[in-house]
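We begin with a single chain expressed as structure tokens, specifically the form predicted alone.
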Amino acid sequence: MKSEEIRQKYEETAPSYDWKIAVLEKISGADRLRRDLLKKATGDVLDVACGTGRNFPWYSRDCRITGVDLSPAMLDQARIKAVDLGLDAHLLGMDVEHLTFPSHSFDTVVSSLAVCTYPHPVEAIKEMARVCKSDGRLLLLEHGRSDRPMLGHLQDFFAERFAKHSGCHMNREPLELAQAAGIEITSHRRSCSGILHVIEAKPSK
């Protein structure tokens, strides 16, 4: 899907997004991985494709949060969440593949369960690295193709039709995409039958 098509999909699903994904995150363990990873965010934080603000509860209150997303409706939900949490978050409509921030603007750049939707994921990750300070970090919680053969083949079988319906490419390889973007991987682990990836990285020097 193109960016405009993805935006429209999330405009439609924004009001019900949280309760739909909450069940999947609980079953898969993504909620726990999200919490543990985001404890490592510090300073000026850019949350790309922040959606309804599902990351917001887990940031330290010392962090200064900027969130960007294609969908105004998703950002509306994120604003409500930020107010409920007492979080001072600056939220903007923006495409992760074309960030308008100066280079080296943020101490931490976060992407969670979003690389699957980016039309050009390598370019998106390059943009994340560009706006990250040279001594900063990139934190990615993503899902992709399982490294278990039978499950991976099943994902391949359904991937195209699922992507046409939802904009989500379930069989992408987050680690390979991150490596192709040229960032320096400092930590990587898989869970949930090899589907979930937790990637910590920093911009290449």
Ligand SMILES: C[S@@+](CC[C@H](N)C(=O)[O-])C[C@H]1O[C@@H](n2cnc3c(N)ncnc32)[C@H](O)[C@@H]1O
Contents of the next structure:
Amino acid sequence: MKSEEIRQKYEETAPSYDWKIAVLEKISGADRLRRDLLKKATGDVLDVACGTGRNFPWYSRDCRITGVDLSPAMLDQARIKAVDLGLDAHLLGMDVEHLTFPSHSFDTVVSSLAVCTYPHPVEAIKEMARVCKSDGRLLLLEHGRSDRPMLGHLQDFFAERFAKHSGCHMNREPLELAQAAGIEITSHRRSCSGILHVIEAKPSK
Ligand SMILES: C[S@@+](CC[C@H](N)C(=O)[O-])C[C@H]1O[C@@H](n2cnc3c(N)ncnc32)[C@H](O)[C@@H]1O
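Rather than the form predicted alone that you just supplied, could I have the structure of the form predicted in complex with this ligand?
Next comes the full complex, and the chain you just saw is listed first.
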């Protein structure tokens, strides 16, 4: 799916995105993983594909947040959240595969539940690494193909149809994609029957 199609999907989804996803995040434990991972964000933070700003409540108030996303409607929701939280977040329409920031701009670069949607996920992760300072860190909370055989096969069966409908590829392999992007993985944990991945990394080996 091309970026324009993905943008269009999220333009339609934006107003109802939060309430639809909240229940799933609670059941899967993604909400707790999000909170625990984002405590580790420091300094100048880039939240790529920030969507409606679901990460915003969990950043330390010392962080300076920049969020980018393809979808203006998702960013509108993120702006509302930032105002409600009293966050001075800088929110921009931008494609994660073509970030306009200079190299080594951010202390922390975050991607949550979005590697499933990028048209070229390896390129996107390489861009995240490029804009991260060499002593900075990449924090990823992603979902992918379960390592439980039955569940993984079920995801394979539905993946294409679901992607056409939602823009989300449910059977991607976030760890393999991060490895292919050449980042240095310092920690990796799976949960929720192997579907959720928490990946901490440095920008290059
Ligand atoms: C499933 S939502 C996740 C949003 C948010 N990160 C979260 O944790 O709730 C995926 C988001 O990725 C954005 N997105 C997809 N491809 C993108 C790209 N190439 N560049 C920027 N944003 C993108 C979509 O517009 C959407 O807001």
